[in-house]
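First comes one chain, alone, set out as structure tokens in the form predicted on its own.
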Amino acid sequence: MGTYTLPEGFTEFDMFAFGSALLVGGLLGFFLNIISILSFLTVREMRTPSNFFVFNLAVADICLNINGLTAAYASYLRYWPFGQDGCSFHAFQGMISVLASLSFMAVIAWDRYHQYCTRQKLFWSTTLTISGLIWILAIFWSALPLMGWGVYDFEPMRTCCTLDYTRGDRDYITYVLSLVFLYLMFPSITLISCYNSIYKQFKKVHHHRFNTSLPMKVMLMCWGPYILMCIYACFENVKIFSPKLRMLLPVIAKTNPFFNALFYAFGNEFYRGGIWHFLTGQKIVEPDIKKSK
């Protein structure tokens, strides 16, 4: 192994511990999301407009898993082996995954509202249009730091890369606050309003098909601390926090794909039957939501 210098504030054990956390979280999420993806692609009955949103969420999340596994590999090496261009691409790819994932969580909430409350049918043309727009916008907003609005750089451990929140300049502030509005506040309002309506419907028919409070709780648990740190960096010097804490928050955020797979795919009554069919070859009759009217 080549020579390397440990980043300030980290020991050999810290590098191994963070790398192991990234590895475990990345592998668990990758395993669950690849099953979700392959189930959709191989089981014909699963290929519905609503399930296509869940499929796209799994694609976005597995990309974030790959991003985390790359960081785990670099952590075990104790240095970033891919150069500055590799760092920028790593951050760019990770940002696309995050923005697309948050968007698809909101769209799935909107779709579930129509499934359980309005009974409006979702058409493929609508699904494909919305999915295409989500990916295009995620790529667009992720590319802006490559063009000078914000900067991608190393995280404190210098084995993974993200938006450089230590600068706190005008470009960073305007870019982050724009993302907070578009990709945190708007999805959060969508999740809260849609799942509140679904909860009222479940309560009305006395049949709770899933935990309607869980999606918002999981999103805030995983992304909330990291986003708060990024917002804090808009107004104060974020370096007052220890490098280990600043490294811990994105590691926690990267566990989101694992929880998403459990809730949106394996916990989805219209999706888990296809997963079971893919894994065992046994078909499960799809539930009929009309029975709960």
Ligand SMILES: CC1=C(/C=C/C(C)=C/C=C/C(C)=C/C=O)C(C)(C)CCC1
Second form
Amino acid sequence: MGTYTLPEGFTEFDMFAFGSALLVGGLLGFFLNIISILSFLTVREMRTPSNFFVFNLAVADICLNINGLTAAYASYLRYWPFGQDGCSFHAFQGMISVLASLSFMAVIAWDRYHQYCTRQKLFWSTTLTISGLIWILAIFWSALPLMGWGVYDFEPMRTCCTLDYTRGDRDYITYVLSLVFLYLMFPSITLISCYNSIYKQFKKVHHHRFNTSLPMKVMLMCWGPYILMCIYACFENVKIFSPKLRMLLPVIAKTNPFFNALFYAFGNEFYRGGIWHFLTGQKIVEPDIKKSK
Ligand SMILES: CC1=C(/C=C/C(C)=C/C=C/C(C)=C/C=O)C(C)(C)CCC1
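What does the same protein look like in the form predicted in complex with this ligand, given that the last one was the form predicted on its own?
Entire complex below, previous chain first.
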């Protein structure tokens, strides 16, 4: 093993604790999401256009889990073994997953609005085009810091990488504010308006098929603190926050895939039957929305 010096503000125990938190979050998310992915791939009946969005969300989320597991590994080593280029690539890969995951959450909300409120059918061509576009956009926006608009660099613990929020220069500010607009405001407005309409519909038919306020709450709970810090860094020096706090926020954010798997796959009446079929071999009973009318 190479020699290393502990990063400023962290003891051996801190690194072990953060590593373990990343490991537990990463493994939990990984297992739930891999079950969701394999179910979709093996159970033919559940391969519907709407479920394809949930499948893509699980793919994006599992990529974030793999990213977190790499960080856990480096934290146990107590140094980053893949060099500066490896760091940029790690952040690039993490960023693609985050942006794709947020977009799929929004598009699932939009699709559910149609499932429950307008009963419009989603076509495969629409699903495939939207999913393709989401991935292309996520790769595009994540590649920008590699090309000089924003920079990827180490997190305070120096065992994983992210957008370097400590610079706070003009490039950083414009890049983060664009992200806030595209990947925070836009998905949030979609989530709020779609789930609000679904809530009204559920109320009308006196049947609440799921908790419509949960998606927004989970997204804000996981990403909110981290996003606030990124926005704060546009105006003030974030170094006034302790390195441990700055490290805690991305660790919380990286638990999002676990909650997503629980809500969007395991808690989804059109998806969980397929998971059950995959795990037990028992056939799915299709839920019928019209029954509740
Ligand atoms: C500012 C901002 C965002 C920034 C996210 C970042 C900077 C994520 C980085 C994740 C990485 C690099 C993980 C890899 O380990 C969001 C969530 C898109 C939402 C809009 C506002």
